[in-house]
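Take a look at this single chain, the form predicted on its own, given in structure tokens.
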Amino acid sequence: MKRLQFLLILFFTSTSVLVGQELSSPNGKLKMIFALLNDGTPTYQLNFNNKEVIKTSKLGFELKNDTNSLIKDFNILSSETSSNDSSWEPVWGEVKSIRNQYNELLITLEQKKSNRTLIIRFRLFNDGLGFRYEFPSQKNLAYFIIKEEQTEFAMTGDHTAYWLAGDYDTQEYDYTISRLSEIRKLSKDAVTPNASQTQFSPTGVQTSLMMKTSDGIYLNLHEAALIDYSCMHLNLDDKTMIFKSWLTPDANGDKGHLQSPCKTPWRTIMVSENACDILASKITYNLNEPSKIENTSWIRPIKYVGVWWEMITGKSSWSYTDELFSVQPGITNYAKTKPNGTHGATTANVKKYIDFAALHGFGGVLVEGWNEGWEDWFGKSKDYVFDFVTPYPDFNVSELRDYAKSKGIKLIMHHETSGSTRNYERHIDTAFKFMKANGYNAVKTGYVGPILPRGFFHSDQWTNNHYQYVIEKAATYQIMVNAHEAVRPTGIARTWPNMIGNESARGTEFQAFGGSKPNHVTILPFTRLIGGPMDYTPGIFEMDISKLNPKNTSRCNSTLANQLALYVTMYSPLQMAADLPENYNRFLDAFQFIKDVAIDWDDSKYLEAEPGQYITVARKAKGSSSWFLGNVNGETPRVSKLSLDFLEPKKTYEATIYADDKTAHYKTNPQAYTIRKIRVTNKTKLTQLSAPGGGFAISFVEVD
């Protein structure tokens, strides 16, 4: 069989290829073949363990208003190979040190007809491939507009895919699991009726795209270092099973405005025969540049509570009043309006959260709905813009600043931009100065609604540049950023580690908007979290939302033990205990795990995983001998059989196991859990049940 494959490569080379070059991964399991077709079209192919996983796929660009697009008629001007094997330490992360080992092939192409040069840089790691385009400074390609990037990913079969339908404005969907050939049929049911996907192909999907072949190979397609460029979606030709990149357009339909010298984001392909390797891969971070922030001492992981879930469920409101009395547009006279009595961000209520955070050892309190404008934005004007510094009459900024400081608590600011990016940029310096003056060192930004100016999308080049501007501006004020409704992350947190969290996916809030699939959290680490941590806001203990708001009949499709496990399986240096303090007070024994679990790690071990079914991961707390383990499960009850060989040899640990009761079920009995303590070593074998929509969480503390 090996000889047959070799001959096929020779046949391919002799009949349809002018020049070919090979690149192997450091361990030799992956091989990438670059070649020019007879018409000068650049292509690549990827093999894993001598078996094709990406068939011959074309590379290039179609340019706007240009007859000489960068698609064919190329010659190889030069090629260079190099290797790298180094390590770097993240400011925060799943591991203390990250190894960056790869072999590189740099191909310089010349298009003689246009007298243009295009560079393609390939980096082959042990767990996947990254490649990008580079445009050196040149007379005949100075300013140019991308009509479409023509990068292909040719599949070898009708794989099982875990996908979100293409949408330029949101990733807040449940995942669909299907064969690639079924995407067209299912895509209409996978988006909301008003989704911007209506301007996109019915076979379009978002990245990070997770797939599994019929012979058990796991593939993941994504991008890294999305800077000054449009977000990449993938458009499937379901007859040939070829994905082609599809960039988010701007208001004019253009896919990108570039000026040489410049480069694109990396296109990434992860490959493994073990699903755990996909979860553990650091390709996305390794393809980003090192930190540009020299002094990172102010960037600190934080566990927090907040005035948020009570508004999400409808128990409280963001706005101070439900009616307006405006003396002129944008200026509300609150003296002539009546408070609605449901406002959440009151001085008294925030103090309760500060007290709860201080009592239980949390570091921060998030407050949403503190500033003027919410009643206008919700009810009167879709174009309302905030000023980010004017509080409601019942929110005393200086009093809460001093009270939080006296309790050792940091308040977390909330900036809802309502999608008005230009307005936020106009106010951002004033807003950040206001934050620093009042003791805030972290901000949660929001981009709910259409992007203003109109015609732009949440993931186009122009809006991506806005997000980057906010991150870099925040760094100058030593402010950490947690962006919601922004573009999905692509490892930029390595370069700008003050980007401590993102949402950019269907988070816990949707449990109060009708619910999410119980297996949702077994897919997110394979997809959304490939690019960086998610502010998923876990920790819901009361699953029946009607007990908070009788008008809301939603349910949280999870068991309580599953919610505990999320603090380990859904990695983030920013972790919220999202439920109300009174619900935690009902289950203080289970709440102990949320208090104990770390948020920064020296090591992480993925023990077992299957997308859509289950994930089990163990992590060692930063600077500690303690370990924490989490398991989340899909809809089918399951028994995990685990070896604890990740624990340090010759040491004994007390394991506190928070698990589903045998009667637990996410629909019928979600709050049924058990807690038990046992002594274990690295030779212990553990067997543990997970209920439907359930899981378990374990803390391991060293004992004498």
The other form holds:
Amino acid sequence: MKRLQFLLILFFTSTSVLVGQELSSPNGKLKMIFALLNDGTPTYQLNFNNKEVIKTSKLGFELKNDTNSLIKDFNILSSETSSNDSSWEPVWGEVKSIRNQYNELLITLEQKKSNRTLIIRFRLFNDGLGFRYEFPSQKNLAYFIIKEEQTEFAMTGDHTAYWLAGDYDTQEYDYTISRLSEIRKLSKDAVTPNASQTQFSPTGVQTSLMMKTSDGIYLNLHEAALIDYSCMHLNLDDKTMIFKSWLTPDANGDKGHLQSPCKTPWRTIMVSENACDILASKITYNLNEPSKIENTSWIRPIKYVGVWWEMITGKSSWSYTDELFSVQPGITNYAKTKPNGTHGATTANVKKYIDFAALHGFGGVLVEGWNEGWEDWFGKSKDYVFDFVTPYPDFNVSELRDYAKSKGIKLIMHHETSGSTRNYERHIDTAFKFMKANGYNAVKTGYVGPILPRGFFHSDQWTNNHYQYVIEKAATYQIMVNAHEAVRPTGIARTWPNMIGNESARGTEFQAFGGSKPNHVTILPFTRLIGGPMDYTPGIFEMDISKLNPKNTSRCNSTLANQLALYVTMYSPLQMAADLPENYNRFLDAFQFIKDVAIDWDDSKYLEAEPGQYITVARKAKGSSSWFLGNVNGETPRVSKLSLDFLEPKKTYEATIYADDKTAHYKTNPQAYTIRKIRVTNKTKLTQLSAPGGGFAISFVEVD
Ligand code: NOJ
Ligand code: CA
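Could you switch over to the form predicted together with 1-deoxynojirimycin (NOJ), since the one displayed so far is the form predicted on its own?
In what comes next, the whole complex appears, and the chain from above leads the way.
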């Protein structure tokens, strides 16, 4: 590493004299100053275009049973700068190649009275800052317990925020858009009432947190590489507008058990005057380690259908029986149990989905509710309710294995753990071997309900280590993982690209549980997707859920054209066509877009975006000259004026435009769409309407 000269700045505040060290982004637009307050407290401050975007913010840790803590009395032992400008190719992704360009400042601090060393590593990119704490191996800080991380993010004003209330267990909420000063008043209503015990503060919020300042600067706070550490939430002091890190506690209330040498996840702050830059930022992946999987040829993006929506809507059931009894899988003879007659995962029904997938060129079929235990998954015997290898009597594993293979379809396994992490770990090798023996190479895991052992949360260090264990274990079996209800991702898929999906947010299932806000999908890419792809499960064509299950009066708050656009706006290497085959058969002309759309990309261009209002993105399919474009729109009708200058010059494309009809509205007329074909070039300007809760999707195919 190159040692460079430092700029030492002396500057004065009303309270203290600071000695600062400055770091600039490669393009010079962002400037960070690291400084010690005169009591030895480390701080940082961030400017964008010579304007303050993060005010002086403290850094440090309060340790448990430790009088010294890592808060003040530091002096700088050494500091080094270095630069990086390299590129890497993701196994799957939005772009073919990712540039990793930053300037780094590495500060080594010493706390003399305790004889301890703490390193803070800052990386300043053109689109934001990342920093992490590192604890070198040392006698006086060998094993320690974090009482609280004391990282501050001091806001410069009462910004508009797109937030989820603080909750240790779930992110499955609609976003609230408000000023920071309004969070306290609104947060109780932003969580479900029975989540209140995990809502840690009335001004607590989750990351990734998206914000906009009153002078139009977009800010995003999140973390990268959350490994062996607890998930960071933020608690706002709404008088000073300072956010402070608030880590998820374990069952004892401890926030982290660490042993040096070790490091924290990166804390990230993205900054831009253009919302599109936040969507396109690769900071989160760049701050993760390169792939640890050498041979990645078995990791493949996949489009799939599934025996799933029929259960979510209540049309059929996961369980084979309604008889409730305390069972130990394999011991009770289900064949003698009275079937409820609504079981979804029957051999015949799965074959129907395999046929549909094969006919329309899908790669996979997900099957839920195939294994014993569902009748009791909320029951008392929960700790051992699933063994992940014992099918219900009407699901024939080997017959379906052979049938799927004969049709060129991959079955996708489902492991609902019911939050019982230890039970899953006990069974995991047997379960993965069973998968491989039966032709499955991908698993959807799930963690519904409170985590067992009791007292742990979905986002604490212990449970995060469980998710990581599953990903790494799956890699040894060459199995891809899509985890639902796990901690929200932080770019770990760069290191473990077999993690092809996560839910960890409010997905399409909520359209059958009362509906989501129509602008939800204009916020998710700014928040949840910052850490990695989401298994959002789009593609609902029948918005009136009572048509599937008369007892379910929920509505999908989206137009059909909006559902098509989601395949482009919600980037994921794993995309489901979630509705039932019979609903697709009614709209085969629109279904064509879902069949055609790519799932892996050479390039992506965010054309226009405003969180909570609209997102328009164009993507170039991997290894092809075709482009696909998606626009999703919030509550207000809107006209996009787009330049197609992303297309290759001097080429003509046939554009097929799937759009909302003039009369479309997510509430009253969601299935009103038009399809038109036009010839375009990179000089073409396109004007296109989006209805409330609507959007449009376009495929561009080169013509000779
Ligand atoms: C919640 C998941 O998000 C959903 O996809 C799944 O079907 C159910 N849990 C059952 O595991
Ligand atoms: Ca879920």
